[in-house]
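One chain comes next, on its own, written as structure tokens: the form predicted alone.
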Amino acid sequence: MISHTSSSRPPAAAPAPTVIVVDDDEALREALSSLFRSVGLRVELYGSAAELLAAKPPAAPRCLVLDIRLPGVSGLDFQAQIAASPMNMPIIFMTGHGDIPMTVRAMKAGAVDFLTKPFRDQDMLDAVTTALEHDRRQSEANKAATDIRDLYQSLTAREKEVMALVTSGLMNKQVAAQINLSEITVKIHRGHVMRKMNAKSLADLVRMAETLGLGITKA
């Protein structure tokens, strides 16, 4: 019999690539199925923006392919949707009828790319790269943020005061008149912000405020 311990059990697998498909041929949809799976990526299905809405977003790197001209609703107008919801992604859009105007305002709206059918599989295939490394880059700049708001909040309301008036420019002396402390204690205070905040460095510290949107800029 085999004992099962946590020291023994592998980490789990990262979750798949994902491509999300919604166009109203089915025998598109499952062209572009076999066309994914064949190099290795995830796929889901849906004839229709309504049945994606009601699904449960895939906690991967996931792109959507959309066709431009849906039931119910315009590409284009449920470009705007998803940009507006949790289930933001990239999203790569197909199209029957080439028409310029749409094509910029897709480009505009973040569309990675706009082609025309028939396409051909590589350039999907390219298009589909493209938009699944944009995706796993957000998600890294998205976890990045969370984690410095993380620590940011692990500040006393103090430290949180000085780590603004130093990432705003101003020198020691500087923020010790402005708060009313002695210089030492403002030296103090920001030694423990830059341990508390992970900082190797000032210009880091620095990049952190800016995630954070403190604002302050030196008068």
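Everything numeric in this text was worked out from a predicted model, so none of it was measured. Numbering follows the first chain given and starts at 1. C-alpha atoms forming the largest set that superposes within 1.5 Å between two forms make up the rigid core. What changes on going to the form predicted in complex with the DNA:
For residue 191, a C-alpha deviation of 2 angstroms or more is recorded between the two forms after rigid-core alignment. If you fit the rigid core between the two forms, you'll see the Cα of residue 163 move by 2 angstroms or more.
Alt. form predicted in complex with the DNA, vs. the form predicted alone above:
Chain only, nothing else included.
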């Protein structure tokens, strides 16, 4: 039976990889769209940076293909905007009249590739493939870190404190001395931390603390 379980479906499996193209030349946009769709990729087309920023970004594996010279914003400024926004994603630049300093700036700012027009279709596809793989890994790592951060935020102030000290390797009694508590109270907080963080072992908790960057608070 087709029971439409309206609950979430964990095996969301393969969200189609999407390439976002931003270029003011419609002919080029269409050519790229055709190229990408020919290898099974989803495509979104925009004529300007502003249009993209106003749109809802697609999920998971996605990347941006744009001309360094855009109407309105500079490609490099736009790159900075994207990187700072929550829709951060890998960028592949195209250029007709780029120079080396511009290329260096773009690459230093994290661009995946920088193609000079005219480019070979295969070069573009290679760049996009690499970019999509980067984004997949990145968003995976992001999701894991975010999940842990959410759990961590569900801890009370005391529990966070205890977690930091416990994962730094101190014994319960040492933690107790450090923050002026009795050992039994530390044990209780510790138990709460384990449950709330969904940690199945101390090793687990230590790894979560690493992800959270706990203990690197000396600076």
